[in-house]
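Take a look at this single chain in structure tokens; it is the form predicted on its own.
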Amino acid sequence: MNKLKTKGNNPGHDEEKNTTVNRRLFLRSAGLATSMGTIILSACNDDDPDPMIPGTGDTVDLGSGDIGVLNYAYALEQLEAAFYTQVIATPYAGMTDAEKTILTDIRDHEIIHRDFFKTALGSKAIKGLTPNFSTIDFTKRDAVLGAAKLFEDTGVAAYNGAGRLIKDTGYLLLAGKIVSVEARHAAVIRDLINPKSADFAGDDVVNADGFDKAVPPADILAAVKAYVKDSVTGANVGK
């Protein structure tokens, strides 16, 4: 396993180290910055008509209004931390410290996240959902990394996309704070595959305006539903 040096005087190596430390710093701001969301959350009215209850058939239905949002976002989340786990308890071939370093700061931010959403919608929260990644090797950094990049660009568009759908000003701030993280995770792991390149905001996820993607639920359920055993609903998210 490559360990970065913390002494000596190789400009390299200490340029590399200062590159670590940033962005460590900036993983962990984030995270801090996210769970200050639950105030703002807990300090939403629950005085909005009552939204459809999720199902407990074969289907699981996200429900209606603000509510089918938020379990938009916490399936969405459940996958990422289901993910980041599985990678940290078996890294890839060749994973540096700095490495295992930065994906165990956005799995534990994912963590937060998924946590965050099942208590705050309490009653109204869906099932735990089953992921599936019986297509990832997760012994391979390019397959990992690969499917890291997928899910947090994807992440960042479903946030984007679901904004317009959220009534409750308060939700539309967590989702704000939230999906500002989801860009960041996204950053770190586009400079992992490809180093010190311009690829961390590239022109296939910012378009030329300086605007990253929305995308709505319907698609974003489409594009993860291989890496879910679960069948998910979002037909009646924000209505």
Second form
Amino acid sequence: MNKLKTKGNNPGHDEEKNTTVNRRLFLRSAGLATSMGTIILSACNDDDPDPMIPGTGDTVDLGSGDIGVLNYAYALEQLEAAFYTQVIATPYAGMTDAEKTILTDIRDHEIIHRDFFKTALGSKAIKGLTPNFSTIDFTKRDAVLGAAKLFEDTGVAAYNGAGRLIKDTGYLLLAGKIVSVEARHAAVIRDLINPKSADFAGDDVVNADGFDKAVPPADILAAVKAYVKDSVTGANVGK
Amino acid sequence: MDIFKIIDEFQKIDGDAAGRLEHASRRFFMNRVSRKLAAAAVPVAFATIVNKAYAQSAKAIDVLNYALTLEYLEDEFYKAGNAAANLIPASDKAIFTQIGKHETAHVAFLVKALGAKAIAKPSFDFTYKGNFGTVFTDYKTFVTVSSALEDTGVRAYKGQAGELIADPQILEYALQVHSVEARHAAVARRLAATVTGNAAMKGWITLNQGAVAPIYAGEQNTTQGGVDIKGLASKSDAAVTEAFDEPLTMEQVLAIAGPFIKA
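Next up, the form predicted together with the partner chain in place of the form predicted on its own?
In what comes next, the whole complex appears, and the chain from above leads the way.
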């Protein structure tokens, strides 16, 4: 995730920067189109006080304090779980048995993480988000593993960056128990992409001090925006 | 105002002030000092750095020295392994070169961060009192010890996170190192699975399975955050335990690492 703002890590490649810019531009116009659609719809439908177009998403506020951090983690785990569920439901061409075992394991871990947060948060949990994976070609190995790498590296950076916002040591430990599993996923996915290379902990994610990335929630939410139909806001996470 | 004279004075009291100064705020200094910003800004900058250096609580210093002990151990281990002739096959060199690079960086970072408070490097016995006699001659042994050290490292850092909650910046550093150790552990475990022909060994830890029992003690835990999650989402115990890594206390880690340390 080179495009994320980090402390002292390598800057992104220009090509990736361009992709980011294009995506942002695209998102801006897509967002504009959606809100205009909503306005038109609400103008036409005076009887409905809360007009909602199915599948276009809602605004979801993660909340504040430690609950906000847990909901933030829950949101990311929802995305990961949905992604791998799709990966296993529609395997890419040429998926080997070994790859299928790994991706099924990861799917199960992410579902467990997701359901754990949902259970732990109870009535304070945010709703189920609607993912948007329309930009991912699930039939192609490169596309799927590339997206998996992005999700896992983002997950690691997100948990690392959120740790300092947590006030309860019990929650901090929980985050720690999960982030190392996400890091294991990231390393294995990277090893599938470039076997037996330095990529599992490549210089693009681990800086010269030997540190993985730590990225604050606002930057992570901006980076995953393209993959969620709902608009997720986390302005008070950890506050 | 001569900033360098002040640093010299300060150095007399605190032996590693310059080192920490450089580390804590190289960028800050580059921006402010080398650009010859107004002299008035300099005392402010200096005060920030001194406060930063002394913001470490006694607890944080203990934790950092504990981490440093483990990083010294890992660094020495990979230095010896990477230097040994006919040990690591050419196909796997890139992996262990990268791991070694990170462990060297972790040592350098911690030594700098601790300054005068950094403990000295112990001398190590990688045969583990003769139990791993072939550690630098037999690849199978080397990879097994590597995966054991990395998994211990992950559990050790995790066990200390709560102790750093009052030092958010140090906590974040620790987390950033912790996840790198987990990346190392995952690939070392996959290599170990291949060379030992143990297909059940994966990048993640299933139940409490592992080559060295004390390193995996408690990994089979299925209670998280006070919630029994056995059977969560209809998943197996194996999957539930793989989804969470468990901490080790400092005492548990020192008991595991102790036989590696000669003096």
